[in-house]
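Let's start with one chain on its own, the form predicted on its own, as structure tokens.
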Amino acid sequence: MRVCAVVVAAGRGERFGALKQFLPLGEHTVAATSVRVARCVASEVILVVPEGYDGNGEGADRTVTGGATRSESVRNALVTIGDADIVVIHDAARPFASEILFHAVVDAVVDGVAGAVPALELSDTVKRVQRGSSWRIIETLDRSELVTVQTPQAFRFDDLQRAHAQHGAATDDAALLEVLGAVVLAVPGETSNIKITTPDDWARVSEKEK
């Protein structure tokens, strides 16, 4: 089977307050070296870029324009790819995803489903607020029905095609999937899998990486 990957790097850093996905991290920047942990199982890797990207392609295949949402970014790569079985899809600001973890999605869509996302457990009790000048809580919600999911996801490549022709947006693919009664599992995820939003967890990746 062919698979491709998309590290999708086409965030404008406002919360963080810089283009976190270009910054150097040991020999390489953050987005080089998601690029190059999807090379694992994938024969091509398309980098999603921000408008105005003038870099090198961080050791990508080739590089693609991101839209104004993340589902828009994954789009613009899509369309660009021509034969594939398998898609994985990884966010660029995790890039301490394993191998192992991109061979546990890959792995579970060649057995059969649509999807596979990496996802781990709940360890905090979770509430259901009323947002406002202050957070009235509403109710408990029933942890052991509720994960967090990260990136690399994986995808047979026709059923993401056929979720994202309905031009929705979402978070992540899985969610456009869903809509469609695909069938998405959830394998175990890897608490080193750390997404970079702020600065707290650039420090986090920074003392990581020491």
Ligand code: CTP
Second form
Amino acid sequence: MRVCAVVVAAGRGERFGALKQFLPLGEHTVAATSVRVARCVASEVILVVPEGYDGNGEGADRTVTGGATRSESVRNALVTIGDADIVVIHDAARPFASEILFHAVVDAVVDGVAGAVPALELSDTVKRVQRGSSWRIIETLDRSELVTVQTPQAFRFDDLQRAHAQHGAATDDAALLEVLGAVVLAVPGETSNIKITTPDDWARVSEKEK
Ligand code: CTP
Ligand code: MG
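Compare with the form predicted on its own: the form predicted together with the named molecule:
All chains and molecules follow, beginning with the one already shown.
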């Protein structure tokens, strides 16, 4: 079975205020760390980089230029894949995902399953709000029905291509399959698998590295 990994690193890092994915993390960069772990399941790793960025030093087999949205960045890589049974999509900004997690999502894609994603249960109470000059609470949601979702996410290549053929945009790939009614399973995520999003996240990462 041929598994290909796509590590998306073409974001602008607006909330962070910098290209967080190319900051140094120990001996490598954040993106290079994500590429290295993705290798544990994939015979080819593609890194998607911002336009004009030379990502050749990040350890991927090849690089592709990203698009304006995360979904477009994924599509730019998908159209370059000739042959694969399973494609694993991973955010470069999640360098702490374990090899065990990569294997877990790939192994969960069995017959009749289009994809698998890591998910965590919520411990906080979750409410819907109406945003304005002050935020008004509208309702409390049933937490037992909700999870937060991470990457790596594994999909059958043909199902993922079908989902992206609609040219939709979403914050993850599973969302594009769900609307088609495809079966996407959740496997246990990892609390250590944080997505570096804001400078606060980086401060926590730096603490951990000490
Ligand atoms: N990403 C991408 N192409 C885009 C947008 C995002 O490849 N057009 C990648 C990011 O580089 C990141 C992952 O998708 O590895 C998750 O995105 P996010 O954490 O939102 O990163 P940014 O989009 O860079 O951050 P922000 O939304 O704050 O600008
Ligand atoms: Mg973003």
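Here the rigid core means the biggest group of C-alpha atoms that line up within 1.5 Å when the two forms are laid on top of each other. Numbering follows the first chain given and starts at 1. For clarity, every value in this text was computed on a predicted model and none was experimentally measured.
In the core-superposed comparison between these two forms, residue 111 has its Cα shifted by at least 2 Å.
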